[in-house]
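Below you'll find only one chain, the form predicted on its own, shown as structure tokens.
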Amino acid sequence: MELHDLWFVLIAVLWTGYFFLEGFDFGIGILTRALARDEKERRVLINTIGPVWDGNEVWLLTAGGATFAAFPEWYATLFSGFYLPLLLILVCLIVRGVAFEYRAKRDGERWKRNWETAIFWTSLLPAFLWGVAFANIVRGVPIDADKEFTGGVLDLLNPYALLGGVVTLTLFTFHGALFAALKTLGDIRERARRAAGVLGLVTAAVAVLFLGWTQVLTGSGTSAVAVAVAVAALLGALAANRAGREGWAFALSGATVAAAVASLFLALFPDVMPSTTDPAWSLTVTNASSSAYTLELMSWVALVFTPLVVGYQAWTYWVFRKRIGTQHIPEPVRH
């Protein structure tokens, strides 16, 4: 395998850890609004991520750093052609680290109300526009001779890639659910397991028709596989959760988002972007990746520091595992 190659694969496998965990985070926000009944119980959802939810933008930060070093033509243009929704994704991401710290540092309910209010929106809107941005690196955009994208804003909200939104987005929300009936206790876990037995069923249907509609505009036959398994996962998430079997019920849902992801990623290969202008000028794995001295120089960097980042935030993960409930929200002191 070529070094552009292996960091390809690597490049994806940041990406599905990235949506993976920040997936359910992303889910868990919504859901506050959905899923919790009182100011309590949307502080024991928001404690369900309280530890982890800014290790997991970790994975964000080094799948971008990981393109701009091993693929700087496909970074410059995408992040070029894109600006102004992941301008907003960065934004929204901001305000939802913002909204987490602040919201318990005064006991108003007007306060606390706005906080959450945010918190709920910059959960849903990068949910969508991931989804959004990723179909439209699947199904290509315009591009010319010099690798630079000629489109507007317009190109991007296309069918299919509005479809990817709202397959992120009901994803995202399934799998956050799962993950509140793993990690919460009394009415809400009830409650969670009901909503993840709802969104699955939504998500199954737009994600079939999505990841159909993919295998049809530039599938193969391994992205194929992975579809099937993506599906399979999905039934089985759902089949799991209705026997109240939330530990495996969550397994196969992360297992439903990491098949989805890799087979967009085996669809997409070899191109990184593809150009809807002429395929001539599309970005390839080739043709958009950095020297192979530079490549080599961050295989043995990656080899060396990835199995302790991902030590650590297993470790994180392990001392943070119980269940939390509304008996373990101390009351607010009254002056």
Given for the second form:
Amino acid sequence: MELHDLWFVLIAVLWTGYFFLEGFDFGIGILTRALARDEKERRVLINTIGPVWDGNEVWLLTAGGATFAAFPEWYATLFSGFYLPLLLILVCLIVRGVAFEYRAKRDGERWKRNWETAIFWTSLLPAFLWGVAFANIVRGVPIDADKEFTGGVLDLLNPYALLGGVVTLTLFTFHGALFAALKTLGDIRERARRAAGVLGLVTAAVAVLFLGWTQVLTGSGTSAVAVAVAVAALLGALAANRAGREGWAFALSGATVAAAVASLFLALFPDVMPSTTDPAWSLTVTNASSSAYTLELMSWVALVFTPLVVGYQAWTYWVFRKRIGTQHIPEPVRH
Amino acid sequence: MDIALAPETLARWQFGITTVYHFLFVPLTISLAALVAGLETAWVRTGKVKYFHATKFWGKLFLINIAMGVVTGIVQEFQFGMNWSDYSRFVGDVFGAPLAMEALIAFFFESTFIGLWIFGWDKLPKKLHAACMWMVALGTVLSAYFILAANSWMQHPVGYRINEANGRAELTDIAAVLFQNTTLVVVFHTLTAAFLTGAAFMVGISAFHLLRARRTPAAERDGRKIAAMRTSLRLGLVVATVFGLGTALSGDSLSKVMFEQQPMKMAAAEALWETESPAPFSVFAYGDVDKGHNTVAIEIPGLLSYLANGDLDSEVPGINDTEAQLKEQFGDTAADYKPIIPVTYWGFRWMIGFGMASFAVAVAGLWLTRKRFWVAPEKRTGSEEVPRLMLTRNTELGEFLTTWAWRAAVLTLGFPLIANSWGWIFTEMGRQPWSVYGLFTTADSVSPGVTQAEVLTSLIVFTLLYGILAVVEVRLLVKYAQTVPVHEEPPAVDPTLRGPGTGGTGAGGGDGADTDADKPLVFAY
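Starting from the form predicted on its own above, please write out the structure of the form predicted together with the partner chain.
Expanding to the full complex; the earlier chain stays at the top.
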């Protein structure tokens, strides 16, 4: 395997890590509205991800930074091309982070409600927009001979991409519901399981449609295998949820996320951003990548530090392994 | 197109606004992480409750601050691609590497261990809990190192070659990028200034509490609160003094490096139009840019020669000669090889002025609030009393001066923030017209495919959003800065990793109905 192929895989791994982890915390944010009946229950949900959401989000920053280092042309075309959707995602992530940290810092009713509204929308919008963005990457966008994106924001809102957005939105919400079932106690745990049952079916319907469409557009034999794994894992997650095996259900919805991301990257390879204007102008793993020296250097860095990161992040999840119920929520701070 | 709304101008304003804003939080995060870790360690080691209260108090302010630092940092990672795509294409091979290292090595560290620290009070043994904050502190320092190495490469590119086939810069020597002298002195200068910033923040807020305590009738004063704030004040003063001196020394080293690597920046910092030997340091000047000289100038003879070369009589090249030389070197292509002189000139002065003002306050405060050294026994104060400001062994500062000394201490908390902002504005504006000095211009760096409307939209959105968040953040800080949590008791039992009990049997499951398992979390969002 050549280094730029390895880096294609590593970028896929980083996005998989990001969608696996922030996928469920987006889901939790979305479910604060539908699943929780009162403020205490909303706090139960928020606190299941409290210690970890920030670490989850760094997977995105690392995916961004690694793309910059390993595929500068991809980084440049992608983020200047998808300008306005990315702006919206950034605004959401800014407000969302502040919302988690500041919501409980004052006791005012309006203060809390406003931040809760913010948590809902700033979880929902990126969950949808990442799907739109990735669908467009796979489908291809207008790119000229100078590797510049020549389309407008309306080019990004095509039916295929919008369906991609619906898939990530429903899949992350499903994944979040299973996380809630795994991490909470009492009533809300039951409701999370029931919600997951419904969400899983909706996700399965749209995901099969979308991944099938992807196969028709640009699929390969290997991506077909990944699609099959994704669908099987999704059905497995549904079955495990029905059987009350919460750990398995969550692990399998995570596997669905991973296999779905893998199928998209496999469908994409060896392009990284196909041009719909002229296939000769597509960005590929070869023409968008860094020099061999940089790729080799970054490979060593990734090889040493990625396992370390996975190790201490896993330890964090172990430290906060206890389920949370309404009885664990302390009284709000009085200020 | 109107130059004021040209995409390059808009993109530069956006970068300036988002970066200066981000950097208000960065130095506080770097320094407060280490200071809070130090206070917590002091509590763990001595068991003194004043350290516990100080840890809780500064920890809360730290968290309000780091939340803003983290979220505004996300924009930094992506806006190179958004607004500066041609820059990203040109430098990605070199510049992307330290950025990716920063994310993988430093950001994960910070974000993971800060989560453990915030929520871990009842989950982690206290030594491990304190260690988590040290990890956060290490993460912030590593993060600073990588991003400053990337910036230093823009100031002074090394360890690269230009690939003739695609016209891009390619990395040939990562060690040269990470360890060149520009990187080392910039890291030294930025970190010392960061600690001066956090220490001044500590001095300002503790002085506010002590000043308020002085005005409270003796019977109503809370000794525990005074003890925590007095300790914080002394810690802040010591750190501000040591790192204030470090900032001055590192600044001197940095200016010598810059005189060599970017003579134009330093000539512009001084509005030194003509080459002079010996060159004077300008205290005040008003220039006529079009005619290329100053109409008013107040100067200290020889000092600039010292800053540049370490002696009092050597030659320092002026703006006009440097520009002629740059035109010869790079061709007469760029419209202008000089930055905006009033910005660099005043930016340089405000950086030094505000930074050194807080250093001066710290030195004075360190002397005035000393506890025992050369203070008459009857003038000494206990750890639960507001310190007397002792000028000499027996002389206390008068009432009027004492009040103003405390006020100056409160005010100093803002000084380094102003100094830091101007320092960055100076160093980035002073490099213009280049984005990578001598290699690539800022005008060539912008995204060709991004429309004026898009850049304008994001500029307005970020400015408004950051404005609103500034109001929210400052109001929270003010509120939390006013309450020292003396009612909070240190945990009676040191938690164990196995579970909340005493590490006994079956504590892992958590489904049990015993009271221990149902105990509320010590901290929750």
